[in-house]
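In the form predicted alone, a lone chain appears below as structure tokens.
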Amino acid sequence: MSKKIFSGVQPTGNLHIGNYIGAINNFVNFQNQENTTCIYCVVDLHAITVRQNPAELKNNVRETIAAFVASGLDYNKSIIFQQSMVPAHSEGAWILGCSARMGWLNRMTQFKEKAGKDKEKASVGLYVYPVLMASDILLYDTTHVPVGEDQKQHLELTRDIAQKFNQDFNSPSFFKLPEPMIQKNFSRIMSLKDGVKKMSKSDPSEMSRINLNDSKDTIVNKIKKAKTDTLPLPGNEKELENRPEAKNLIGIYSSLSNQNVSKTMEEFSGKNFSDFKNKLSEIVIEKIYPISKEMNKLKKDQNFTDKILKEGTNKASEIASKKIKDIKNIIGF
């Protein structure tokens, strides 16, 4: 059975090792699978749910493309494009918003977290962006969506909206119901300063994350200063449960080494953190620094990144505009 995978990354700058382990590295693996079509979108419409500096936003779109390509995404194998350049996404969001229900959106926990206590001041875009996400996914007849636990609820909403539209217009198989692809190990990489807080591009402290464009010295320094506890590294996974910082660093090492946690535990059981951090620095530099070098090279060649976006946009537009046309026929436009 053939797969069609869709995923998006917000162009908000400072892509970090958590984005690489949790998303981008998987994108590369997916594109090399047989009978698999991969569509990767720079979701700049989602980014503007909070205010963006226009010049920075343009630059961040190019930087995200550079990160994709530097990490191994092949624009000849995968469709890579900019969301706002394909009008069908916004058009689809409006139409699907007429099938979505307020009660469904009111249950979205991520809006409550991002809006905070004063949700009356949050933008309408932040509230309805799961409907735009549904449009992103459904326009391409997506069969699978790689999601973290924090996005799983939005994919369930996408399925609800698809089913409601199919039922309302007596078109039972028009929208496919996409399945989640959840990375069981290490999909949530945590802050280097706080092991219970997710690593985030928006964290004001640069020391909380390893950015994909960090230098070797910066990587070593950040890992050296990463928060740990006073005990030696444990010998089994159960002992990690109440040691979030140790668990996070071991998870990063295991992911980049492409081995399970138990093997990493065997390797470092009883050792102190200084020894482990030296090894962690080595593997992070081995995997991340080549990406950093290539990103810096690609960012200087705007014509190249713009060419990738133009070609990808043309391919995405062809698929999405056809789906919009079919939607319009069904609803009577």
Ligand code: TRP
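Cool, the form predicted alone is there; where's the form predicted together with the named molecule?
What follows is just the one chain, with no partners and no other molecules.
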């Protein structure tokens, strides 16, 4: 069976190693599989669910494209585009919003986290955000969605919406039910300052994350200052259970060096954190710094990013506009 992969990344700046390990790095792996169509979207409509500075937003779209390409995505193999340039996404979101139920959206933990204490002041867009995400996915008959673990609930909602639409309009299997593809071991990279908090673009502390465009010195410094506990590194995974910071750093090391956690633990068992942190800095610099350099070069080349977006938009529009036509037909427009 042929696979269709779709995923999205918000152009909200501060792309970090969590985005790379949890998402972008996997995008690259899929692009080289046989019988697989890959579609990767810079989701600017999602970004504006919280306030954005227009000039920065423009810049961040370019930076995200540059990060995709610098990480190894090839625009001849994958469709890379900007969400707002394909109107079917917004149209689909409205229509699917009429299938989605309030009760389902009320359960979304990302909304609760992002809206914070004062829910009444959150934008309506932030609330219906997952419906737009369902539209992104369903318009392309997506079979698989590579995302970090934080997006799993939104994928389940997408399946619920698809099923309800298929049922309500008596169109069995019109929308395909997409499968989430979540990396098993390193699906959630945590803050360097707090091992139980997700590494996030929006964390006010720069020290909490390693950005894809950090300099070598900054990387070393952030890792040096990363929170740890006082014990030496343990020898087996079970002993990591109540040591979230150790677990996170070991996870980052393992994923960037493509080895499993037990191999890493064998390597560092009994060593202290300062030895381990030196090695961790080395591997982060080895893997991330070339991306950073390339990214900074590409993002300045506006002709290049514009060309990618133009080509990607044409390819994506062709698929999405067909599907939206079928949707309209089914609902009687």
